[in-house]
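One chain follows as structure tokens, the form predicted alone.
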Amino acid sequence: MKIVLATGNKGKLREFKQMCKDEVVGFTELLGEIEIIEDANSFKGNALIKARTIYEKLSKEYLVVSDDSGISVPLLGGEPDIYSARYAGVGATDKENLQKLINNIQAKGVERTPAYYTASIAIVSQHGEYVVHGWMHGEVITEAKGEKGFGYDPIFIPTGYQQTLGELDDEVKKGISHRAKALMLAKPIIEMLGRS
């Protein structure tokens, strides 16, 4: 069974290819650019929207996998949550989103506060739909540190570590990240569906 990743994000595609022995392609290689409106009120809902949209445009021998993820800060009522990629507005850069989060935390009079990442992975095929989740807990700080990773990584310190995700090596992140945890749960489902 051919696996299609419903993302245009090269980082996510690379990460997924490393995990799967099967051939994995990004949907743009098969369908070109497609705008997908993610208007659900949860990571699960948005992941399913992406996977269903791409699956409906392909033939039945494809298995489509999508991911929706973001960071939540309880101090801010859970923000930015599902709006993580557009927290500072539609088309905002990672740097702009990061700075808005820092500003909002500072406005609460603190320099660090608990936070967590969520990753929701949806799998859609002719055999049905499945969704798994992974979480990574830690704290966010108001000073960006490190050049590795993307998004909010330079201000997120995972529980049990002293450095931000922007400072930690990729090998460390692969073992603790929310996406890695969700991918571990998704892998046996994908393998099972591939044999069906």
Second form
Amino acid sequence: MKIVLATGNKGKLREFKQMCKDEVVGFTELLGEIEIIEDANSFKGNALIKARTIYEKLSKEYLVVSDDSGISVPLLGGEPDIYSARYAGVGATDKENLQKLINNIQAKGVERTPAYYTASIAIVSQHGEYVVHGWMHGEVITEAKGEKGFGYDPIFIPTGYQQTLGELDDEVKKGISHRAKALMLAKPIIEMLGRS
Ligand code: IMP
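Could you please show the structure of the form predicted in complex with inosinic acid, as a counterpart to the form predicted alone just displayed?
Next comes the full complex, and the chain you just saw is listed first.
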């Protein structure tokens, strides 16, 4: 079965490739760069937009998997949530988004506060559409630590740990992440669709 990931995000792609035994390819390897307008108001809606857009450009034997994800900070009314990739503006880098989140938390007068990541994974094939979700809870701090992971990982400390995901081994994140949990639910669906 040909599994295509509807993401151009290198961090996500790396994590998916580590977690999937099947051969997975990023859509850019098949289709080049494509701009996808993610204008839904939920992770689920945006995950479906990405998977449908790529599926419609490929032939029917492909199964397309997308991930829409982000971090939410209740102290900030849930921000940045679905705007995680463009928190500091469209085209902002991971570092700029991270810095904006740090600044906004500091402006509230705290050094750490609860936060959680959400991942919605959509699966689109000729047999239909499915969406599953995973979450990872923890805290965010106002000092970036470590170079591992991507995005907001240098300020995120998962519940039960003392270090940020920027400092912890990739193996740790693989066992507890929002993406890993959603993928665990997605795998049986992908296998079922592969047999259909
Ligand atoms: P998307 O590609 O539109 O789904 O945007 C996801 C954004 O959420 C990324 O650019 C990151 O800023 C953030 N994000 C999602 N998952 C993670 C993660 O596992 N670690 C760090 N940041 C993440």
